[in-house]
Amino acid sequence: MKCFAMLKIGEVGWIEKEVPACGPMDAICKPLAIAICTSDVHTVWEGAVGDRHNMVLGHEGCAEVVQVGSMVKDFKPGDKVLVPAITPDWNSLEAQAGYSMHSGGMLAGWKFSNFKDGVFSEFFHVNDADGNLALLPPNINYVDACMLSDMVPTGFHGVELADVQFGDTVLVIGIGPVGLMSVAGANLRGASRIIAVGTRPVCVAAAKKYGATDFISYKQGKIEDQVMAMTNGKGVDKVVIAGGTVATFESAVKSLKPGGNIGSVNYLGSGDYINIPRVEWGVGMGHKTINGGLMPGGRLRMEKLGSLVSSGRLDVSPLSTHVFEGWEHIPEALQLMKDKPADLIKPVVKLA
């Protein structure tokens, strides 16, 4: 089968591989559409998860099942399915402890294009099919379905980690596709004010649609200074970090009220340490909590988020700004995500 792979750090290309084998609890799927993620950029050009050789890229897409194992009960060949970016081993001790995304070790629920081949190939393998796949609602198109793999669940998980409540003032740092879904999630959870940090006009327009009430440009001064000016020196109740660098945490802590929470779902592709400002952290006693987490995967989450889209409660169509048709456009779409032109939010490649 043909695959688009990371050949080594800084280099990608087409390769041929054997079709993966299907275990008794697993499924083999063929992609119907795939999306490019900034994580793919971090992986290839920053070597953020280490060097990988001939590893198939991609962890976002929807698919058709072509084969299932003998123990799979709820899926069959021909089913159209949502495929989460995170596919835990649900019988693991970590899953039983409530941290399925770390089943088998730190971040080990993230298998596609990390520990095993991803979805940018003619066929791909899904472990624990009954626990990880979800039927694609018939009224969700393939392009929108790709947003349910990662962008929606990751953005929403930032809101969960920050524990956004009714009436909260929330700061969302970074309004790329994940941050836009954090804005949408905070709005759905009842935030009264959502301050979004970002500058690209296409993202600002989408953030307004999803419920952002105020905007900050990091190019116009420190984020925390602008937040304090906007809130009369009080700061915000919650912060979601969906973009930025290791330095972003300093601004987040300085922008947060005592007793507030920071939920970080940003992939830190470089840097060795995070600096926490001592005084603004209450000299260690400010009850300012930082929660950083990989989003949960699995079938239940896919079904619930899918129902938000299929019911019309969440419109993900603004995220897909560049849609291509055909395998040959995958390299172009990946380069777009690397370059991030002003009119880009997310590139998607339709394959069926």
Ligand code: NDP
Second form
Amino acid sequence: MKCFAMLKIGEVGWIEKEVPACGPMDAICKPLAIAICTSDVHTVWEGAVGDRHNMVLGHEGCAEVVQVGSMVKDFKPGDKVLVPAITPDWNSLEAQAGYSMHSGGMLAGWKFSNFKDGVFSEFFHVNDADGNLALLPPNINYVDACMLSDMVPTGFHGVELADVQFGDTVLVIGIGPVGLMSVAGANLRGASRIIAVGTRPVCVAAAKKYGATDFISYKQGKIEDQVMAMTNGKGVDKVVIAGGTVATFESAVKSLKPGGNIGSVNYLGSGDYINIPRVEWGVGMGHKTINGGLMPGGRLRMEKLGSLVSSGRLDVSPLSTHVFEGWEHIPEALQLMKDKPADLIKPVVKLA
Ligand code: NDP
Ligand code: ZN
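Alternate state requested, the form predicted in complex with the ligand (shown: the form predicted on its own):
Then the entire complex follows, led off by the chain already shown.
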């Protein structure tokens, strides 16, 4: 089968591989559409998961099941499915403790294009099919379905980690596709004011549509100074971090009211430490909680999030700004995600 792979750090290309074998609890799927993620760019060009050779890229897509193992109960060949980016082992102790995404070790629930081949190939393997796959609601198109693999669940997980409540003023730092879904999630949870941080006009326009009420450019002064000016020096109730660097945590702590939570889903690619400002952290007693997490995955969560889209409560269509048709466009779509032109949010490639 043909696959689009990371050949080594900084190099990608087409390779041939054997169709993967299907274990008793597994499924083999063929992609119907795939999306490129900022994480694919981090993986290839920043060596985010370490060096990998001939590893198939990709962890976002929707698919058709072509084979299931003998113990799989709820899926059969021909089923159309959402494919979560994170595919935990649901019988692990970590999953039983509530941290499915860390099943088998820290971050080890992230398997596609990390510990095993990803989804940019004619066929791909899904472990624990009953726990990880989710049926595609009939009225979701394949392009929108790709946004449910990672963008919706990760953006929403940031909102969960920040514990957004009715009436909260929420600061969302970073409004790429992940942060946009955090804006949408905070809005659905009843935030009264959502301050969005980002500069690309296409993202600012989308954030407005998803419920952002105020905007900050991190390029025009410190985020915390702008937040304090907008909130009469009080700060915000909650912060979601979906962009920036290790230095962003300093701004987040300084922008937060005592008792507030920070929910971070951002990938931190450089810097050895995060500095927490002592005074603004209440000299150690400010009840300002910092949570950082990988999204949990899982069929239940995927189907619930899918129902938000199929019911019309969440419109993910503005995210897919660049839609291609055909396998040959995958390299171009990946390059687009690397270059991040001003009009790009997500590139998607339709394969069926
Ligand atoms: P994008 O690169 O599309 O968006 C990043 C956003 O952060 C943009 O709005 C950008 O602004 C803003 N930004 C950049 N630099 C700064 C800064 N110094 N201070 C404040 N804001 C800044 O990324 P994605 O939305 O695709 O992904 C966001 C992050 O989430 C990535 O790190 C990705 O790897 C990670 N991720 C995490 C997952 C998880 O499970 N935890 C899963 C998937 C992704 P501008 O408008 O100027 O570009
Ligand atoms: Zn992703």
